[in-house]
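Only one chain is shown below, in structure tokens, and it's the form predicted alone.
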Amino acid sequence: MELYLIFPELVLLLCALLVIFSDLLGARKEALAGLAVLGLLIAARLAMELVGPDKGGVAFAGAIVVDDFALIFKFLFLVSTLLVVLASVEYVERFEGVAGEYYAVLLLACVGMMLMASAQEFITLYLSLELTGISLYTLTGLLRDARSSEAGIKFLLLGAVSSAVLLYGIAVLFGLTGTTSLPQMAPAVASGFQENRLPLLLATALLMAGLGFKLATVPFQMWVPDVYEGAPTPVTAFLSVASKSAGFVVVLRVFHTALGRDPLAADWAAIFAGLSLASMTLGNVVAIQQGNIKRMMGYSSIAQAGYLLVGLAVVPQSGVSGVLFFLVSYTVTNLGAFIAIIALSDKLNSDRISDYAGVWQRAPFLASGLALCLLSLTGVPPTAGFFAKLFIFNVAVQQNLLWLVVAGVLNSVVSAYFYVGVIREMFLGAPVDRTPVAVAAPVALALFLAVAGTFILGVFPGPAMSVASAAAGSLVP
């Protein structure tokens, strides 16, 4: 029975090893995106088999749980991951001989993320980062041209010393509880808060610390820009949606888990408030400047995680359902954007937007794609980005957070400026070249599901919202 629960994170396991003897075999690259394609559609049906009411449970001594939180989790890496597959069908040409390892090593970046979402143990929790965080160093610097390992390196070392310090956080909190298990921490932490107040922030701060790297958060961001514009863009991509949403399912399990009663749950609910606001505010004015469209981008998702943090900040159950909608909003309308990139940017060979002038006459589809899903960001209706915001502005509302909501309403007002200028390049710039440019039919049908998802999820928002606010209720009773 234990075993079951973890079946989609084993068959992804196995997918990956066969993806790399086949590549040794000398497999093609169509044959090895479709062995990890079909890997994750296994992998996604036995996560079905999960769902329910009397499905799910606790393995491994309570280290592993599979409850309604982890699985919408689960999914949202599965699908992530299935879309990135789908958009590198013609970007590995690049990698020269190592498309095996590209997506061996993607499929155990998925494999971290899913345990991430189900571990309620730290040890189980920090195992599970660190299978995600080597994943994505070696993406990262798969390209092996100067930019690519640069930012492989750079990644590499923040990313090594947030872990430690992330560890120094976990070891404090062990200390004064004794223990490593999240459900039995938290009792311990709310029984001896007044005589150990200021360990306790201490190791507070150190977890906002370690995991605000994960998120992208200022004043935690400096690895983004550089990692985002050296790494090769489907890696970017997956860097942008799903080690986001992996650091967020571990922020909600530890802090509403471990650390959620009060008072301590006051005081590092105002800590995110502050975040949010600097983290919204630096991303959308930097972004203004950047000619780099997937420095832009990488800009843009360190504001995209100020707004998330407006969840955080409000501590009821609310917040993780608001929380919940906005990542499955936010995942499929980045992943639109960045599919577009991937394609355009690989035809254009540049990441300029200056290059981008009058590219909706040589790609209709392309264009028309990556328009719809910047101004989802953007938080225009009727898109799934406008009822995130709306979602998780509406709960803070309720929280008495109103300067956060203005905060958070001025600042999308600043994003439409960068967002709604690449729209401008593509549709009333001149083009250089008039060839019309070819999509492959895997980055289309990705593409399609993406664009497809985010118009849904803004004109038909309530099934999501519906399943959010059940899975927030596993979490937070």
Second form
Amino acid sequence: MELYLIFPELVLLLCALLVIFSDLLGARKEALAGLAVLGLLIAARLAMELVGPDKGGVAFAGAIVVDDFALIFKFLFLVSTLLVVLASVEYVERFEGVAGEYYAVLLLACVGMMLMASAQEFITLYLSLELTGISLYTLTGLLRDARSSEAGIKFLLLGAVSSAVLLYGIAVLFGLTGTTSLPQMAPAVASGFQENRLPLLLATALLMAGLGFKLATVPFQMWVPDVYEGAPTPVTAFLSVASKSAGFVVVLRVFHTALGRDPLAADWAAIFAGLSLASMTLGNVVAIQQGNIKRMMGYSSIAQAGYLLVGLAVVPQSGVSGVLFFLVSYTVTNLGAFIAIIALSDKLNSDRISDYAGVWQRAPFLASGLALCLLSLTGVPPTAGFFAKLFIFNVAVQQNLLWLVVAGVLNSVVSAYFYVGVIREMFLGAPVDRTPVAVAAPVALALFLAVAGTFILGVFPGPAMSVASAAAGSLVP
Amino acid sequence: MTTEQIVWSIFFSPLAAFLLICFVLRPAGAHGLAGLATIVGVAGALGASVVTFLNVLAVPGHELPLADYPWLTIGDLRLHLGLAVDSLTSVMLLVVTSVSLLVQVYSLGYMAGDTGYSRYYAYMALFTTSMLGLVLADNLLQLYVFWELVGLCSYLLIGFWFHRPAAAAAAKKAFVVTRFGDLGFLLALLALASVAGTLTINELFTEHKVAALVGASFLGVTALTWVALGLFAGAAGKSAQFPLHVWLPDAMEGPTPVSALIHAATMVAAGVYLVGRMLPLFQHAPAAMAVVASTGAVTALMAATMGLVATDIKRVMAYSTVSQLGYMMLALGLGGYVAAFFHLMNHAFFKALLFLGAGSVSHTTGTFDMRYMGGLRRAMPVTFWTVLLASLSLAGIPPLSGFWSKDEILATALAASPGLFWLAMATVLLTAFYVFRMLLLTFTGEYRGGGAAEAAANGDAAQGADAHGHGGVRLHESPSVMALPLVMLAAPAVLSGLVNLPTIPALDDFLMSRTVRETLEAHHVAFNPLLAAFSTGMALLGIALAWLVYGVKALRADSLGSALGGLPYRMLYHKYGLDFLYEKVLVGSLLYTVVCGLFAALDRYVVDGLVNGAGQLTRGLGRGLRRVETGQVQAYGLAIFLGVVVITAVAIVRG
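Mind pulling up the form predicted in complex with its partner chain next to the form predicted alone we just looked at?
Next comes the full complex, this chain leading.
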């Protein structure tokens, strides 16, 4: 049997059920978190078994593929989930009575994303996408206040719309090619391009829209600020990194495997270039005016999606490796920032940037960690974000996309304005009161891991870069 | 230790001090030891720099062969982590470490009792590390990393006294303005990586790399010119060249020793260093060279004029720094490699001394405003005499160090471009005037009350200009930890010119290391006694004018101003309106209000409006969900639909 290929997912699923049952039996919240961490670690260990030449493979009649490309994402999801679980141990107090469900659904979302990374067939892909989506809608509305519920319902409604759009795209492609398998679709798409150009372009646009919702790129980004602001902060963190990565894994696989041959590839690359410009510009410019840090981070994540799309504007393999490295560094960086925000906002009981004034004096560790991550998001060396941008822009320069690179670099200057604005508030503002902010050990550990990752990737990006190149090679030969 | 280990220890010694302060001293609460840690770390770096200097001096060709280590590979681009030491590097190392050491010692007195004492020394150690890393880097990416790090340290140190809103604003201004320059630097790096396929500095100078860069072109201009302009943009940001100079005067909100080290002697010179280091590349792009030279000359003159009217002693110095950096850029743009670095070195010493002198003055008077100083000559003899020497050096009076290097720059300009030469010559007059205006206002006449008088004049007793001074208690000389560095800096401020006398051009021979000799066309300009006499005459004229106005008060400054209609004065006082243009018009109105507002509105309301305009549909739906019933969800759904339509349309039109 090929079942061993999805052992990590199965273990995680089992763990999610265990968490729910333990919750029913009255286990303490810390124990539930511990159980979730254990499940994630076992899943990661099992996934390690699949790394290496001749270890992966195709399962379930080609529906599932485990290659280097899928694995790098699986690890990314496992790490993100792990850090979010660690960062939530204090925050779960706010989920009156549904802490168990919180951990369980978080794990389910992770299972869905891991399956998304492996899906090589549209039905499987759609189902795992929905598993993820529904878990995320639930998590968003988990707080019992108006904002959270509003965010959850908005997210659900728009998610449903985007799913419908995606399904239309899948249906058109199926109609044109007679298959739902991505690799089998590729030759049919290429050979039928001349006669079916119009429906193919329509299908491409529908897929872009349906998946663009997950990536949060312009013009499918509208849900971001509201949902980011209303969702429980750990869920916002999870959305901003894991959900975005999940969107990218699907986009990369679908566009490169099924639609990756010229001249269609040149078409979508050009459109992604346009979306990239629009996303980074809108994200950065609007972020300047935000007074709420979660909204600001929402717009920031739109801008970061814009930088990531630079890698999709480049068809060859180098574009994929650029996106992969960027996603890895974005994940650790943004998670680091959010872990600090979770801890600070929880204690300050406010998401307003002005309330962060002088927190450096109250919580030096949190403030320094957040500052480093914000600098990384700006792209200041020696942090992960600098090399992420350098690599992806370098790839674009090689492909003569100079205008996009100039726009990207200009955008990162604009972004300095609001990222540094937060740092300035934290370090140079005057605190209202001076009581130290305590940090729980797991939260501190999570922040330390994320910050260390941001720093290490910023000083020695070499190893991660070769992993990204190898993974890209397994997707685009 | 091997030669190589000594070079690495230059970098690691202050880094160790930084780590020690952050991870041992601060957590342990031993804040008082931080100063000592940094001083020992920097002293170690100075020692190693001296040894390295001697090693470089001993090697024929003046370049140390050092190994490098593979760092990362991006596509075909292989980057190494390595250090490069040649004569230029070794001179820069000596300047950075020696000025840094004296500033750290001085800070023992200046920062004594400050609540952020250990934080201050941690930043200073990190800054010194980064600056040394910048100078030692053998490839441009590594250089860029440290380039940004020194910028970051500068940001932290300008905003050091965060309880002052002006300090926080100045810090952010510095960070954002210099990043505009760095944009050019980063694009130049990408272009170099793409066209030349390497970022190792010496490799870029080889003939076929230059040929590749000249061969490629973009928008009708060679890639080499674009690269040079990009690098110069970065340099202009760091070295505060027009029109990116606006951040430096505001940066004076930081502690004075910081101004001395970072914003006068070392970091701001990084831009000059970068252009100079890359001069073998720049020389093949005449258009870029012309931009460098004319920007330098314009900056030199413009900053000097703004220095005429500033009332804050540190701001006078800041404008002076901008102006002198302009001289160096002018020299580089005209191919005067040695002249520029000769001046950089001399300037580092006398300007650091001037700043520390200003700090010493304010330490006693409690203010930086020269209108409330005066008559300090007798109370502070050490400060007065050392500052006088530095001022004479800055004004370019022989045989002090500033004279020799300024004269080389003027001679270079005279040979290459008469127009720029006259701009530079006018600057000589202005320089002598503003520096003696500063000297006379501060040290002669009657004491005008210091910080207390200033607070009274501003009507708030609580806020002296500087939380530091004792504010008009009793005028006294600064403690010896502060006075000693002044004296020790006075020696090089007077004598450093002797390393490159017209008859014995030792620095000239030394700086022309093997690579430079092979790749750079030498522009050696002979000493011109007539020119030297003329420029000295101009400087003396400037001093005499300052004496007439501020010394014997034969001429009154304000009557002089009103005779000219007051307009020039107002224009200078308001810095040619550039701050207003940048802050109010460009950032405040245009960026923040118009652009951000437009995008935000686009993001929020346009689609809403479309839906609402389309009919009452939205209102009918979802009546039960009151909060959702803002029209937004439907609007967002519509946005997705519109997105599909637009993308499809674009795809079809494109094909």
